[in-house]
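Take a look at this single chain, the form predicted on its own, given in structure tokens.
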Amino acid sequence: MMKKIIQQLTSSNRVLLASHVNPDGDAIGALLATGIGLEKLGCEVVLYNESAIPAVYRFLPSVDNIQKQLTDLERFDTAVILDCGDLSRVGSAADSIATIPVIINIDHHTTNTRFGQYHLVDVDACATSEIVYRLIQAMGIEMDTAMATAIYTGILTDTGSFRFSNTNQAAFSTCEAMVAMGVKPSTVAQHVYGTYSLGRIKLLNLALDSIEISNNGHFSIMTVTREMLADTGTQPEDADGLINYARRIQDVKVAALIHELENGNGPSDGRKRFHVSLRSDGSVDVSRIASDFGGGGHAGAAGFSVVSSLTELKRTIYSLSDGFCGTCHLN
């Protein structure tokens, strides 16, 4: 299938490069490592993101290169989606990528759904950053510190700093050798975990009171709303990562994170638009509770979207939680 892809991308003329909505490091690493690889070869390239990117990866090389809104589809003969277990994942604009006449999927999601005409899909890679280094080598374009910044963030993040469960020996070996083309771990692990804004810091303590524990302590809930959005000055995208709090309180196996969307009204008065993260301490596959509500992701870290109301997705979600937590009623 490499060489089937190769062969696609080397004769294409004018190539799309997607990544799923909210992104992640993996996904935005792997979206600019991509496009500048590809730009190597003489590609017209587009890179799209339907959300805003977090403030903590626009520090990345070409980051500003990544477009919010598509136009003029028709003239794209290929289009690469990163970092997704399914087309959906790319936001309101799949429809309209589904028309382009050639789609590359390159992903490591277990939930991959093999959309697409291609599917370049390991479930045993740490990161889809380190896939799409494996491809760029495979391709034989010679790697900068831009590409190289941009994988090794990818794996560090994606990993949880080499700490989660998909960290294997190719995560070590490959960010050594993007520090061997330059890349600068410290300058990386400052931009993405050293550096919050205030009104960040007043969101988070918005969340830390949101949270709530079950009875029996193995799951907790936090929430972010719009309305704290706006009270904090912030943006969605300064929600990330703010999951982990809730996910490293003691016993506690799982942890969501109901994020409400803008534009978030439902079809029905008191129905919205959330976006649920779950993190697992690796007891639980989450991708199973995610798949349930048409979501997916990994067994440690997985997500959906939904239209609810608040109360009636917590009680819900903890429904679905009782196989793994015994009684998970809240407190």
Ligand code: AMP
Second form
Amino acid sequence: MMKKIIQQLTSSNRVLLASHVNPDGDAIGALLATGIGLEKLGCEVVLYNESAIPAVYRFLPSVDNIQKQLTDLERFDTAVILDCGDLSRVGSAADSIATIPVIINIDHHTTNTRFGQYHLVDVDACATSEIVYRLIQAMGIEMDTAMATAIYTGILTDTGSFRFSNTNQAAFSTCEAMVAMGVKPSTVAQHVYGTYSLGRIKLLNLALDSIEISNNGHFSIMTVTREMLADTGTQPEDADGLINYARRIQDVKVAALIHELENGNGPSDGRKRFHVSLRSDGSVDVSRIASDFGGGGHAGAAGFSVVSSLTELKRTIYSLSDGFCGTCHLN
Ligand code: AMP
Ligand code: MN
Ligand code: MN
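With the form predicted on its own in hand, show me what the form predicted in complex with ligand AMP looks like.
Time for the whole complex; same chain goes first.
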């Protein structure tokens, strides 16, 4: 598959690169590294992400090349979709992107649907950025510090700073190679984890205060409402990583972060749109829970979106905790 993908990319004139809505460090890192790499081959590339790039990732090289709008779709030979378990994860442009003649799917989600003609899907990879590094090497593209910074950031953030269960040998060996290319771990860490606004820290305070635990102590729920964002002057991106606090509690197997979304054209009957992030301690496969709700992800980290009332949603999530020990175990 790798060979065919390389053939396809080297024979393309204009390539669209896209990653998932509300991008994390891996979605952005993989996008930038692939973009810089293909440009070195003389390819015309367009980098696309529907959402704004979170402030903590705006230090990344070439980040200003990422576009929020797509034009001249008919002029693309190939689309490379990065860090997306299914094509709809790119957002509202999914149907238009589906018309591009060849789609290459590069990803590491267990729930990947194998969309597109070519797949480079490795569910054991720590991050899509690591798969991108392998592709760049296989293509003989010379690495530089800009690409290395993007790949390092992707792996650092997707492994939760080398703490989550996807942290494997390749996470370290790839990052070691990136450091050898000139990446400064402390500089990246300072940008990603050390430049929070005061509002973001205040939001942490409200989010910690919202934590509730199920009767059996195995399930925690944290809630971030639009009101909390308004009160602290923060953006949805400022809720990134908050769920890890709910997961760290002793005996908690699964943590859920209920994130109220903008209502948009949503229902006017009191129900709201929510994104639910799930994290597990390793004993429960949360990607299965997320799939049941039309979402997806990994065994240890997954998510889905729903329209519901907050009370109803909490009740639904708590009722899941009864099912844990039966259907959702990893082994
Ligand atoms: P999050 O809920 O944003 O913390 O995401 C956790 C993991 O699940 C990430 O790898 C996401 O890419 C994935 N994920 C989140 N929401 C969805 C969704 N609606 N469909 C498929 N995968 C998702
Ligand atoms: Mn991602
Ligand atoms: Mn990823």
